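In structure tokens, one chain follows: the form predicted on its own.
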Amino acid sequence: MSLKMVFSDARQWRYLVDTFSTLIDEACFIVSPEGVKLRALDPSRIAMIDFFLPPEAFEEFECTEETRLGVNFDDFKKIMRRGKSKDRLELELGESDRRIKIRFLGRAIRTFSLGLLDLGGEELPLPKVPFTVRAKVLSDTMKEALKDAEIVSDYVRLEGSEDKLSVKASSDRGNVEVDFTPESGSLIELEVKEPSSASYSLDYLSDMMKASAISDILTIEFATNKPLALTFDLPGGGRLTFFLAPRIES
């Protein structure tokens, strides 16, 4: 068994890693020739993490059978924030080791080791859900709404129309609303089987959208009352998707 992936740009898995690390404490990265994926529900099973990043998204991948690297995030962010804007990384793991190394290659060689967890259990079931809603918008711009619902509410209500998104929170301090629609340029693809909305909690759909830093492109899926997908398209044919379940009110 040999493990070596060498990836372009540091700060692309930072990003990454620093938003695992805001859901989930500990998780399994699962390598094999297929490429590198993981799945993970957050402690208090409201939201979940389905990452994938084929052997193309790579400038080297090595991978001779399936592997899997348990993982703390709060000791891996600590080790990917030292990743400077120009460092390629390089993630190898040896025969025997219990550790992998993690080596940012720029104007020096540094290499750090991060111990292995040895996380057990089976694949989690994606949730399924029948989505009637599905909105691709640019993800800066989804962010600052969920910025401007911050201002009035902890939880924001999403509703799909036939011809616009729109994002909405209120509370005894005001109301928000921002509406995405195909001529304002923020709405690129609206798909509605029906008229729909539901809420969720703000808290997580703000950490769910640091990874707008490496996703230009946003796909929203939602029914009423139904848990939600977001997924950020990540370069070299990756995905990554978060579910989260709807907050229901009384």
Second form
Amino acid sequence: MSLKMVFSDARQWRYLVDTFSTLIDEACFIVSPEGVKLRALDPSRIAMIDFFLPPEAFEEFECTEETRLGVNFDDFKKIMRRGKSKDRLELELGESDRRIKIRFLGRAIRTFSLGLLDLGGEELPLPKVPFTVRAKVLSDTMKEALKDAEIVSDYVRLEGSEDKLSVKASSDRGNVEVDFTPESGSLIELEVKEPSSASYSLDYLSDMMKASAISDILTIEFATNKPLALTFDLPGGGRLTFFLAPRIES
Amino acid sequence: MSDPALCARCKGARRLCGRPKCPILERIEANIKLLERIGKLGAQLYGLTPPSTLVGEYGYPKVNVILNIPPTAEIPADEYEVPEKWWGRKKLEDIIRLRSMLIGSKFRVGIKERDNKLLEAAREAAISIKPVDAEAIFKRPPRFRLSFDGIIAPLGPSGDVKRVYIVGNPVVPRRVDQLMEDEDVRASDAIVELYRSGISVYQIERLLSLGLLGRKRDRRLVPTRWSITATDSVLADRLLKKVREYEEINEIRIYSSEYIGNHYEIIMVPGAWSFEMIEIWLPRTIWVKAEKPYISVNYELHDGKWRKEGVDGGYHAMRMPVLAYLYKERRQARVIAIREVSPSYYAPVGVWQVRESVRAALARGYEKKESLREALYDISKRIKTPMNLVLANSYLLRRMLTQEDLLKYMRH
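The form predicted together with its partner chain, contrasted with the form predicted on its own above:
Below, the chain from earlier opens the complete complex, with every other chain and molecule after it.
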């Protein structure tokens, strides 16, 4: 087994790896002729990452058989942070290699190698949630709304009704409400099967929102007191979905 | 001091009010009568040092180094500085009395200074695990005084020394000797090595503070207060790397202990490592004049990085024994450690009290609980602070009570 992938913008991978590393310590990329996937739960099992990038997203993609690349994200992140804005990124694994070569192709060719971890485990099932609200919003605006909410609380309440999506936070320090409406321009699509609301931890949400650097548009799905799914569309038909379990106030 | 929380945050250690010396500590010092004056002190002192040393931080990078010597042989020398043996046996008065009977021979030295005879003498004594005969000749006889600090043990009288002689032979464990000789080993690795070979954290702190560990170019004197926290955090971080890989405990546990006016409750809940310290100073305790308790909270999640500003030695002194315990048990858990301080803790004796109390609570074994709510109910009967107030201040407890996980949505 050997593989080689070239990606046109090293920075995008840097943002991805940065985002992953805030949620998980180590995980396995599974590379196959169909593309690259990664699915992992955070150690507290409150959040899940489900990531997929098809061969079309790459400049070059060579992979003949399924290969597992187990990485420690702390180490991976340190290397990826060395990527510069005009660098292309090449990932290469030779026959019987125990280390993956990470190459930044820019003004110089910089090659790093990263030891791979033997991470076993069967594929995780995705959480099954009957979502009742689905909204497409500008990811920047959502990121700002969550920052607004952080001023007063460590969790937010999402509310979906027929004509708007609201982000609310309250505590004895005060209240914050941010509304996304079709008129405001930040709400691109809204589908509501029934009015719904649920609370989620801001710690996790703001970690996940780091991915907004790679994708302008974000799809939010949730249901009353059920997990949330945040999906970022990636170039070339890829996607990155985060699941987050709710907080239930008793 | 208009901000009532200021003193509790500062604990006399950070000069947050801007005064050169903490007025609260000064008052305590004035109020405690030295129970026994040790007779008139001369300019010459001969005795067995436990050993006991201290590196100050005032004036850094020029600091005071103190070698403590008791002037009397009535009390065995090894009782003056053994926190692990004080716990549960010595009362607050006993500790203050013991410490007030240690006479400090003090000198000032640059943190990287070499070839200083006084420093060499202090080092020679400090490396011993048994008391060593020492002699100090003071510039003028030391004056009686006693001083307190939130982090380090109380300090007795001290005076500037002219000369110090180590008369006896220090007893040095082989591992200590090797690591002092080895000038290529990082201090953090040396700390871990020593701990593994069974050297007490108090001995490690002493070696680190006297600049005896680490790579040659990094070696320097480290104020005792910093070296205590550094030792705790280096050890805990190292243990955590392992603990994070262990299986989770499978029941809810409570551990508790009480010592010299400090009450501890430690809750362990199945889950990935996370830790929260909840420190409560009841009304009319050392740092709290107000009628309301002062609650200070800090926490970390699975990554092991504390989340709030102003983490102090107390946090590390709680976290270290918890991780040491989990490491020994080969388990991980979510841990809430509550410390409630009552007015009977009228003078601070140092963070060793926190470390040893947590250790003692864990050593005593746990009570198993059916639910977190049941555990909290139980604890609410043993602490004076209303549980609602604790919950309102806690981040992890609230999260445990309200945050769901994804597992139940993944079982199809």
